[in-house]
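Let's start with one chain on its own, the form predicted on its own, as structure tokens.
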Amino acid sequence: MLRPIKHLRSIRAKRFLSTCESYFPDEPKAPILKTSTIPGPKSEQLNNELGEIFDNRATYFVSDYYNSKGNYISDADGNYLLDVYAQISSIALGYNNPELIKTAKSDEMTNALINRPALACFPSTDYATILNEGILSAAPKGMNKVWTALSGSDANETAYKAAFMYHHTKRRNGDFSAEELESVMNNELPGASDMVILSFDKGFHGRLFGSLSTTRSKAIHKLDIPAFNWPKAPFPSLKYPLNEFEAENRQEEDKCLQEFESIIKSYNGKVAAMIIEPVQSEGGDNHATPYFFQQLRKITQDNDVLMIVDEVQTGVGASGKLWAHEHFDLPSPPDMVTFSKKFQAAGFYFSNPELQPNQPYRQFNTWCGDPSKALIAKTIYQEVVKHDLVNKTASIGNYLFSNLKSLAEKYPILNLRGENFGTFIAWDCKDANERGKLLLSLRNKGINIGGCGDYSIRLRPPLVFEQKHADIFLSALEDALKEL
């Protein structure tokens, strides 16, 4: 009789385990610090060796991914830091997640890795199944097609290409002319396009040539690189707390909307698409209200401009919705939604079949994505659904925001933003110098965290970040703020 009772207790205990504990029963209970500063001596030595063959000047510390676990990243010196930066928002299920390890060791993965296909020419027998059970199962409302790509920048650039080809195909209404075919080989009109992609001030969309022309976050990203002469529109600069500045913020958003529409009209039908992040991440975690995004959608539809929503950093649950633009209740879906980071794969969603060019080899490269990455994305999505991680992230985000709001009453946490937006939370420091001190202090207390914009700090934890992790972070933050 004892054996069944013991077994029943075991089952009950498992039910009450957190998602994180079920994945990582031996995750550290708190940061483990073995060196007085981070980076430690071994990390510095390895980084110096790396610097002889690879540009290492942006290195925080050298990481030991073999020993990292769950929400904790390990460095070369054996320190374990609670990671609320998560590879710039790219780790969804924690380090060394056992379900991802299973996928990595599967026959499907072996096949995808050692026989990596040129997908447009030689797609694998199982690629449609992989997409349908993973990336397409996660598609935003109103979208049922996907083009897979190699990175977030590539996802955006292929979306731009789709937009240009879509508009010119509609205008051409027939085959290419001899003049088009000849002139394009000299990068000249009419074969080349004089249409543009409109982006927003402080937006970030990548570092390839087309995506870099739409990136507006930091000058250092763009210096010395030839650029397309494409327009930018202003993005609202909201005042916080939002409930105290509703009238001022509405006035600011209306002003930006008027200028956005004015820019579109000044280009006389040559704006092929606009691209926007639900939250301008790299540019400072800048938010706008649902009203702003709803009006943008109406303006783009009225002016035959495609709307591309860049969810490279905001997508896959971090905002408390699977896709952050779901917060905005748009009057109709965007035309394209790009993704990468937390999916460990990249591409863009769409539904209009005319966004797929009507000749082969136009939207094309050797790989056109990567089945191995699509397999990882499939597992990530299935685990997110299985453990209800989007709703759990929304809940823990509310807990974090509430406690940060209390800290802001005592310490210089300025313009706290991201309420009801999952763990996609940020705040401003007084200046860049104060931010640098705070980030360094937190690192030496065992918290890996990052900044954005000129003087902001952002949270980007995995989807398995729970209250116990939040409490550790909040305690360390308060200690660091006391020392400023």
Given for the second form:
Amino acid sequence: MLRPIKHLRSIRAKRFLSTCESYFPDEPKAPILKTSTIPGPKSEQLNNELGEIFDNRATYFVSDYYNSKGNYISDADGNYLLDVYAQISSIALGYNNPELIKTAKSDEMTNALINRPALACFPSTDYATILNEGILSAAPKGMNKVWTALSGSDANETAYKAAFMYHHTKRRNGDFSAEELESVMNNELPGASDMVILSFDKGFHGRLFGSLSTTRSKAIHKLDIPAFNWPKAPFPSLKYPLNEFEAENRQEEDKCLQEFESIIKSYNGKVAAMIIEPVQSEGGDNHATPYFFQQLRKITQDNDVLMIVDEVQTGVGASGKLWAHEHFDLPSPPDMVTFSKKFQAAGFYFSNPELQPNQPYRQFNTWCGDPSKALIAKTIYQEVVKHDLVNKTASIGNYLFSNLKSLAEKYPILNLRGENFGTFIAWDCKDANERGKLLLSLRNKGINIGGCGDYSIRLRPPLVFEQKHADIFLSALEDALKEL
Amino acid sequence: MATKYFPNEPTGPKVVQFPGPISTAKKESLHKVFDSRATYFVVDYKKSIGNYIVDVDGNTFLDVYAQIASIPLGYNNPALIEVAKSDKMINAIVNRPASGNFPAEELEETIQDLLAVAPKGQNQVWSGLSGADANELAFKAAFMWYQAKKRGYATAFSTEENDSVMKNQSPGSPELAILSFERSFHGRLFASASTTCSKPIHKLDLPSFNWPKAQFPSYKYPLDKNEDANKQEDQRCLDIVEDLLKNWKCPIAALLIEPIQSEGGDNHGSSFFFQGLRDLTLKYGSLLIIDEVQTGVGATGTFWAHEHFNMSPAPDMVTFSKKFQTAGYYFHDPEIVPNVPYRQFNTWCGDPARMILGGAIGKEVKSNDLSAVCKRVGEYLYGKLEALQAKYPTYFQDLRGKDRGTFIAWSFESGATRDKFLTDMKQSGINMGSCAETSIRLRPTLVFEEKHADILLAAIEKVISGY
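Next, give the form predicted together with its partner chain, keeping in mind that what was shown is the form predicted on its own.
To see the whole picture, the full complex is given below, headed by that same chain.
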């Protein structure tokens, strides 16, 4: 009697085994709270010790990554939190994903770690294959080349360099002049460029000097750092819910488009490229409609301005498409798409061969990327495809959104956004103070969650976030909102 | 150590055909997706071992370039293989943390391992991802420090600063400069490229900050026969630095310099010159940043090259990358940490996988005293090169790097001869690199020993004697 039943159960279990369960059979069923507040005493103590040698003032809690699992991050006190922040949106497949562990333990990985090549001079025999089977298989529509870098800032800055060199080469028609060769060594025109990159109000594109000059999210990111005096355009402020404000929002977008066009046409100097996030993430999860992005693409093409789409935070599946800009159905692909974070590898995609400078050693550095990260990116992409994680994220996002919408009828969940945009969801709180309280209260209920902008909360779970996790999150959120 | 690490290291190079057909084909196919125009040859890293790099055609080269001076302990070093396979490494790779927000329990230990080899006088470190990144993070620290000095470390930002900075305008985005030197190389991102001054090709068509350049001494060689002239040259350059610190159109927050200008031609400066810089930066309230990206981690015979100069007090920041595999800057003044969090910040704040590797490299170098090995081998190599110089003076101009371990370079009459020499050396089984217009530089690993030096020297003499 028992045998067939057991057999039946195992079949049933198998049929209903989710991707998350297949990766993480031991994932906690719910948050586990060992201390009444987080950070707990051990976390506090370790953080104080760490503070002697590391700027620890931004620490949420000290983590135990060995014991973290799937959607749950473990801390030094043995708490397990459901993590919908996921290392500032940079964990793709959950903690300790067995497939990534396999890759990390492979001979290829060992080789990539300990024999790190100067890739452009001495590429490894398998680098083309690693790129082709991983990063390039994942390329957005219309892109077939990549330049690899090390971080989101680095990816954006190498894209800017490509943009500047592209435009100058087109204008020059031949060799560098003696005057250019001489003046550039004094950081002066004409060898140095007076072209600019245009970005948008509230955009975030990194914190090195070129990328920081395009970052416009918060003063604290920028204060005291010399910057290029580059122009910025307004990003639309849409009214929510979108379907109730279609006319107003269209007007707002048209206004921003006009201003954008007027800046690039009247700018005293050449705008080499514009950079924009599909959703302004650090700046508050600000969305614009496909119409806005389609028009931007037309205007950039008509005015010979390159379009760089910064998918550092939005890329790799969370929006319900592999690349968020694929939601926009652009009339032609962007010129460059930058990536980092969840992909672990960083860089920019492109297709126009003229975005490779006319000579070698111009877009160049010692390492030109990191094969160990390219290997991880390859596994991430292959797993995303194998388990259809993009579509799953789209559908779990819809579930999450509709439940949040219901909660918004009862509680102060303002300007809920990210409908049909996977789990890339955010909303506003009444003010920064209330946001702070809500984030803290959720953490003490076992949810690790992050803010963005001045008073918003953003959801950034990994791609293995499923309905059961959504339910736990939603119920904790409702409790926290009730207590406010 | 080479024998202990690599019992199966080849006993010499072997050139089958160079450039080989497989390498050429693979270079072309890589170029379809990744710019490979700078490729020397395509490498089989799994077969490379110790001081020998093996290409896909089965050519085996003695490697004295070592991935542009970035392989510390030879290819496939067993101690590093062990670290790469450790649980700590696997954990760091698959669970890469946003260390500023969610530091790992083991982060402190990881950082302590980097601090264990900190330059004298430094006790803090901030991690980055590359040399350019390390330098730019150091610039940011310098600018924030400079403004905090003016404003008061604990003083809040003014409304005007908060507003103007969002438009990239002063006073929030202040006009401040980093002073660097002609012929220097500090990286290729926008601010680091603004301090780089080695070759136009590194800089052309990029917007740059209009920051000043001082002159780096150009010595007459041999040093011991030109002491007076070189001292005068030091003073001439120090006077230029002082003039810029006093009179540049905006304040100079920091002075940035390599202990040996590497990409720019292996240009050396004396202890007198570096102490002079230290004194001037103190006098004018600027920070001194030493860029040890290429010179650091043992190759000059001390762990950090600037330790040869015995500067007092210690420099304010020391940047590193390359051979350390991890990148960042060391410092010691607590006010180099900005006054509030999230100012020196980014998603990852370094890469624990690379930091762990850096810690392990530091331990291997220390416990096997590989800096001393470099010193010893360097003396041997330099002596033999001096002998060759006496024999073939035209091909060994301005031999430099005495008492600087294996960090040795010399110049040719012309770029054309130099380039021919490099090609001929490859045919003889030596992978070697150039710097500046007419120089070659030796950048072997720290496990390069007398027997490797003998192979290198024999190949050099064979090639040169044919000219």
